[in-house]
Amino acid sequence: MTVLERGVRPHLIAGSARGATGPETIDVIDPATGETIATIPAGGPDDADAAVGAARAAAPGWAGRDPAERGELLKASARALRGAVNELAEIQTRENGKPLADSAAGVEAGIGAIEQYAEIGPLHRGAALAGSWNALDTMVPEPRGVAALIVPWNDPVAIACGQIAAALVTGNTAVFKPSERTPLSGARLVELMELPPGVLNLLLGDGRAGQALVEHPDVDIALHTGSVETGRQIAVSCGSVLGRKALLELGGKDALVIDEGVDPAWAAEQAASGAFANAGQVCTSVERIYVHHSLAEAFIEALVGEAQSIAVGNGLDPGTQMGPLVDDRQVEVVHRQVSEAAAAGARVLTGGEPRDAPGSFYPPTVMTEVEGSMAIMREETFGPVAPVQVVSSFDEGLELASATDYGLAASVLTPSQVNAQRACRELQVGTVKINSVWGGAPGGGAEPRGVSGSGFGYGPELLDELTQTKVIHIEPAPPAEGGATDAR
């Protein structure tokens, strides 16, 4: 069956379709229309057990392959995916509403991640140690075993590709559970990848399936990109099993600090891009803005203009610049924060009300007169809202930007090299961006801080996280008494 055909999608375990073992199912909804486009099994312990069992059975043979051979198989999978970019992009847009061009860019980025890990994975190496003259001492990286990959809905193909490739190229096998909101692109991704049976297994379902997966005794490492709440549950589950590792990239409340001397129109373009890209549903979206009083009026006026110029609609429409939120639950979260802030004295300058029509749409929203005590400035919003607080100095902006338990990323717009250096040193986040809310060199691996998670979720450093180091000491045995040394 194709991913958009009627009927319940099967899990894909050990290279074969596995039907639902229980009666419960989950509908997959197109957020632009409210239409049910597919149904998946809810998943549960029996399904997780089958998937982990398949991965465990395949692990010795996969780990025993030469790293270069694993890399070649991943390259072949990347070539197969390149022939299906448009198909994967359309499926993803039907699931999460992202504009089609953005979906295609995400798919391309994911394929690029597979190709990069296929190249650098075989180069991942240990170290020789300086021991005694007649001994050999080395540190050798080895796969951890079975990896559980819990992938979010906001950029599902790109994130899945990176995690899958890094896990597999280092010799691990994997069970991949996509979000129940975007399972179809994940299912098609697994179908297209050209890998031996059991090396990559697809487990469908919601949090119940995810919990059964990360709690399975034969899982050795769990990778999760998503909410703080789910990440905490995974951390507890992994922490209850000695030796099981968790890599977590969780929520953020990323700040944008705008210094004096910055062009307000340019700053508004940056802020709008950071706050409204993918309808604000990016882990590193701009969610708090602190602007210097000297340019606040001009900046806010320009930001409102940017927000009002964005074409909102179905992601399949070529003219759409911003699609819907992923579902009505997310609309409720966003609107609750906006409404509570407005009731407490914040001003909504544009947007601020869900669209009274089919689909999970929320308009680009700009707010002022917000305060740090409001949820809109404290809790992750994950929606197209730009709350702006005017500050008296760069010092105040930097101080307020740092007043959070989150530690994912932050951006600063400033003409001052001194202030840029201060921001890089003082902001306690995994990624600091100066004079651009997006961008960065390929291969950069960030480590989130605070409640935003722990461990490297991408970059070459992810290969270190997915392996464990064994120290080996070898020296020759002395010859047997009266015998010759074995020279074999």
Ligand code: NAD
The other form holds:
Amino acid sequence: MTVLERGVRPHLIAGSARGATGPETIDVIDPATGETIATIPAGGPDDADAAVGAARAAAPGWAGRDPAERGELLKASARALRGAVNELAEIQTRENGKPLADSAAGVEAGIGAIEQYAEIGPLHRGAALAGSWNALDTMVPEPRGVAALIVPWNDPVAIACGQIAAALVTGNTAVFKPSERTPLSGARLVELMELPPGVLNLLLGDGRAGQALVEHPDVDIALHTGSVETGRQIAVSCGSVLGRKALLELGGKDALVIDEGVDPAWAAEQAASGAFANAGQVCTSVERIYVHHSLAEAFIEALVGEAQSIAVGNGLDPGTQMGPLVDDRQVEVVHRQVSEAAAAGARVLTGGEPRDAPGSFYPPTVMTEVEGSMAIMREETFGPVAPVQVVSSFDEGLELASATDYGLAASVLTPSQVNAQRACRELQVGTVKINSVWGGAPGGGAEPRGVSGSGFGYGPELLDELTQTKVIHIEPAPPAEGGATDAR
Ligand code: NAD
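Given the form predicted on its own, state the structure of the form predicted together with ligand NAD.
Below is the whole assembly, all chains and molecules, this chain first.
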């Protein structure tokens, strides 16, 4: 895998490699071993300026191509990526620790998103208006211009593919800044896509490169998928430039409410999958559990069993079901929340201590006797922790689930149609899932609520976000004196 062996990775701007311009570099660490696997430049304002300049220069030519041609070029990129699924999956696993099969599923999902946007992009259209008989009135979507695409590390290829494809198929050009924790899969993705020079540019670096990018005067729209804290900074950066749009898909503190009458073993399987998949590092991971007292004991016992049965190890090992967290910084965040809750009276039934060995491992952890005032029940954890609060009624569970500033998603397990429908209406989140912690039909695009963000980051509606609509009114000029209306 040459991508991991090439020393300091360059940015890719206007189709060419651009080496580091400053002295500072950032190491990319394999979280399963703690080893440095590559180094990237800490891009700064000059690099952002070069990348945005290249995207701006390519913008008129790209916007002027037929949408169907842009779709065909993206389909060709998707074909190239299909031939490299294993390579991309392995790079991703080396960067963020995800088990290889999950990593490959993420890459496949990303390629699927490119194919879908390549197909539906050319069908994205405006509207004809009913104006005067002698006039033509239409609403036409146009590209916004240069898009800044700022991506996190937890499913980096999948998220990048969706943003890139939607931005490009609608006629925008882009500067893509992958997370500094997963830049190698991002770099390889751009290389493999082989788009015309300047259409898709790669800027490497951390938040400083991201900030220089979103604050660049020539950026028209910023798409950020990431944490609430960064989203807030990007909203401020974009808000200070009139006309610049920010699309923010941020973190969550998703609740799982378990009603009476539910099979406790099945509820435990659902809760474990929701809380421990990708080591809890999914934006819609289950982060708080409210279980009805009538099944609490059996549920908690089964959940502890689920947690203890998970094989934790290096994601490259085929037997691994849960890999490490992305890095030691993330382990610290998770462990701080767990230990503070324990010190305040919560009980840790299993897990709760980082592994004392190389790598950023944290075990699947189940806690009870937690309270709403604890960070573990209030702040996004983004780790493999299932904190369980026992409630006296479904109403109490629903009420506690809603007592949060976040608004990404929530799940409810219930045999009651009445309670299911109440949950769908009352939960103030972008996505409600009944009787499954995952799932959803293709094309689902939700608007996150509260501090979890704003706008559609997925689905066909993302094409609306990436275009701006112009109203056009055309009517014939009056005849010139003694002449015809329009001789041509
Ligand atoms: P992050 O916000 O720290 O970083 C995301 C990206 O923003 C990185 O590329 C980073 O370098 C960049 N960045 C950091 N500071 C910046 C600044 N001031 N200006 C511009 N760019 C900046 O998030 P993360 O830790 O990489 O990812 C985890 C977070 O992402 C979690 O909160 C998770 O819930 C969220 N997430 C949300 C979704 C969703 O669809 N809602 C999907 C995946 C992950």
